[in-house]
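Next up: just one chain, as structure tokens, the form predicted on its own.
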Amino acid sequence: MKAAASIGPPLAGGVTGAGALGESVRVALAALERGASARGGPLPAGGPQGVAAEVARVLGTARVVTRPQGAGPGVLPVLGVGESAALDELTTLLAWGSADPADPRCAGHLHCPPLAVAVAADLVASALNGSLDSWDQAPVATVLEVEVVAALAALVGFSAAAGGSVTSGGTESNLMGLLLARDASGPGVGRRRILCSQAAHFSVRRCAGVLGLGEDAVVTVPAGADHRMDPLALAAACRRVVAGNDRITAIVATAGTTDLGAVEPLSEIAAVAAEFDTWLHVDAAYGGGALFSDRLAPLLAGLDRAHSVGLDLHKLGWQPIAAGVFLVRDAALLAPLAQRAAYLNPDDDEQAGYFSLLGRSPRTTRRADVFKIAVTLRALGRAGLGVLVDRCHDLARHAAGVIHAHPRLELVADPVLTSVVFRYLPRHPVGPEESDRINAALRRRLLGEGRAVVGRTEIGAGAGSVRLKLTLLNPYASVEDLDALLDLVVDAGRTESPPTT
């Protein structure tokens, strides 16, 4: 047979099946190390202007430059610079210009350092590029997702009837919970209402808006002195909704608030939801990781009484983003998501055993994020992950003790999970506005100098509410690392405080 003639000019690049992956990975790993070494701290120094200037310098967009083979500047030149060159220069840039969650001084957000085994598994998933919208695009990954969902549902306390899917994170899980709650409530008179704590994640309001209910459909319930939703106040709010001829579509409880890590009284909230015959969704994006820990799992008592639960394993699960999980106590509750597409899940294929996960997610194309989760769960087991959770909890308790004993620091509350909220106190008394300015400025100073990533939030309202936050998700950090980080905070606070007269 005569050999077929090639079509068009030679192709640039290569796919993973053509052996190009190994060389690309070697280039990327070398550039990662080089960029991180150049950074020298948990994030680049120079602040926003310095980072933008370095991006412009590398891309050549700050001025006209000459590129190899006549390529123009920017991320889309007429002629490319080549695979190795682009990967090397941009990986070096990204590694230099990232906030590194593996650095103990990077403790500002629910931003974990991913486990090496999970990162490697994520690379495998990327290389194979499966999509979980049809069996024939991801045969094993499809089955693995069912297995992972079943294992995590059992950890929550759900029965074998449970179902769910891997999501992009807590916001998508909240959206799914509220979507199913809306559809389960059926038609009726009065406006649909969603009740949640004043400490609930902002995505609850956003999801209500996306679902067409309006952000103002959300009714916030006061929290008690322990920063958790008050079940008595929740019941009273439910009665007011019903008395106003509106309908309760869902109650959202939070297991691990973003700032203080508070876990709301789930059993009591579930009793209120049952009294008013309404859907209970639990946002356990942060606190769900406590289920791995014998010490902390009791905090989530009553979680099994929820209709739906959202978990995020890219927090206390040490996964590369994204690794959310949405669970329902009965897979039949997922029925509103059901879809039939002739090119993805024809009925006769499913009857023949080629089942699809298309009806378990609002997304169509969905990468195999389940693979890294499966590898991690099997590698470490519940006990191994529990050790990591307990270690981060220990670090939070140590930090709280240091803050409580320090004359220039004030602790807001004892840590529940792994976050510690506090503020810097100047040597001399200042007003609330000045206290806010100093705490905000010291944090920006640390960011701009590239020395530390410390979180910022507000406790209460008005002047005097600004607080600092350590979110401790690095189980490999030491108590000495935390002591040094708090010393940096105090030093920056002294610098930002006005001199005494």
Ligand SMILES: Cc1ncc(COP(=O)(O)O)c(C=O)c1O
The other form holds:
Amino acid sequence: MKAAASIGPPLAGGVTGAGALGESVRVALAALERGASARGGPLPAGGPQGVAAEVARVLGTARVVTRPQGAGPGVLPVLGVGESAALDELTTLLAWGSADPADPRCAGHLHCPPLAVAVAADLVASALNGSLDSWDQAPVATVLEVEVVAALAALVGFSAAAGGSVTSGGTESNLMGLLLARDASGPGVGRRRILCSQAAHFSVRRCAGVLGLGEDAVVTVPAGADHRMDPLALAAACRRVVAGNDRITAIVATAGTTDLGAVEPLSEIAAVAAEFDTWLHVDAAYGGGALFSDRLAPLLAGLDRAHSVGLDLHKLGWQPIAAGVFLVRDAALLAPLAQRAAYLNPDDDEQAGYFSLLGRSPRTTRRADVFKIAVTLRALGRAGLGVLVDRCHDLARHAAGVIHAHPRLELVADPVLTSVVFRYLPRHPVGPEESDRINAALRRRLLGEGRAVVGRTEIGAGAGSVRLKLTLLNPYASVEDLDALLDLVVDAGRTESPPTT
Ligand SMILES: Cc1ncc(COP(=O)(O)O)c(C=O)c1O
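Output the form predicted in complex with the named molecule next; the form predicted on its own has already been displayed.
Full complex below, order starting with the chain above.
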């Protein structure tokens, strides 16, 4: 057979491409180290202007982009610069200019440092480029996804009848839960309503909008002093919906709220859902990882009473993004997602055993994100992951202790999972607006100087609600690292406080 003429850079797919992949990986790893060593903190110094200027320099574009509009053809030249050069220069740029989740001073978001084993597995998934919408694009990955779903469903407490799929994250899992809830409840009169707590993730509203229910279909239930949905208030809100001749389509409970990590009382909420005969979706995007920990798993008691659950292993699970998982207590509940596409899952193929996961997701092409999850679960086991969860929980408790004892810091609540919410207090008391200004400014100062990524949120509403947040997902950080991070916060707070304070 005649060899094909070379038309460009080598392919890396499959076993045959492994040599080319090796060369590219060597170039990328060298550039990764070079870029990372070119800076001293968890993110580049210089803020948006400095970052944009560096991107413009590397791409050779004339205009520095500080707004979400591109500046021109730098990234798509007429003649390419060549694969080694592009990989080298852009990897160096990206490594210099990333917020590094492996740096203990990077603690702003539910943005975890991925495990090396998971990153390597993700590279393999990219190289093989399987897609889970048909068996013939991903034979083993299809079976592995079924296995991973079954293992995580068992961890949740679901029976062997459970089903689900790997998702892009908590937002897609919430969308799936609400889509299935909507379709399960069938036609009827009255406006559909979704009930969730004040502290639920904003994606619940967004999903209600996407599903055509309107964002204002979401009724928020007040949280109690413990920042969790109050089941009595939930029951009262359900009664009001029914009395107003509206219909309850779903209740969404949160296991691990985004800021405080609060786990809502799932058993009591499940009882309310049963009383009103409605779907219970539990958004365990953050708190689901607690199931790996003997210490924290009891917080999620009652999770097995949900109809659907979303959990994200790119949060407390140390996976590269994306690694969401959506589970339903009974695979039959996935029926509204069923699709028959002649080119993907013809009936006779399915009957002959060539089953596809097309009907388990609203997506068509779907990357084998399951592979890195499977490798990680098998490599560490529940106990290994539990140790990492417990370490992060210990770090949060340490940080809370330091904040509590510090005269310039004020703790909002004891940590439940791995996040700590607090604020800086100037030496002399200031009004609520000034408190907000100082806390916001100290955080931007740390970002702009490239010294730390601290989260910012609001607890309550109005002036005086701005708070700072450490989301601790790095099990390899030490207590000394956290002490140093809090020192940075206090120093920046002093710098931002007026001299009289
Ligand atoms: C509780 C909760 N649900 C859902 C989400 C959305 O997850 P994702 O960003 O993976 O879509 C988040 C994100 O932080 C979250 O904290």
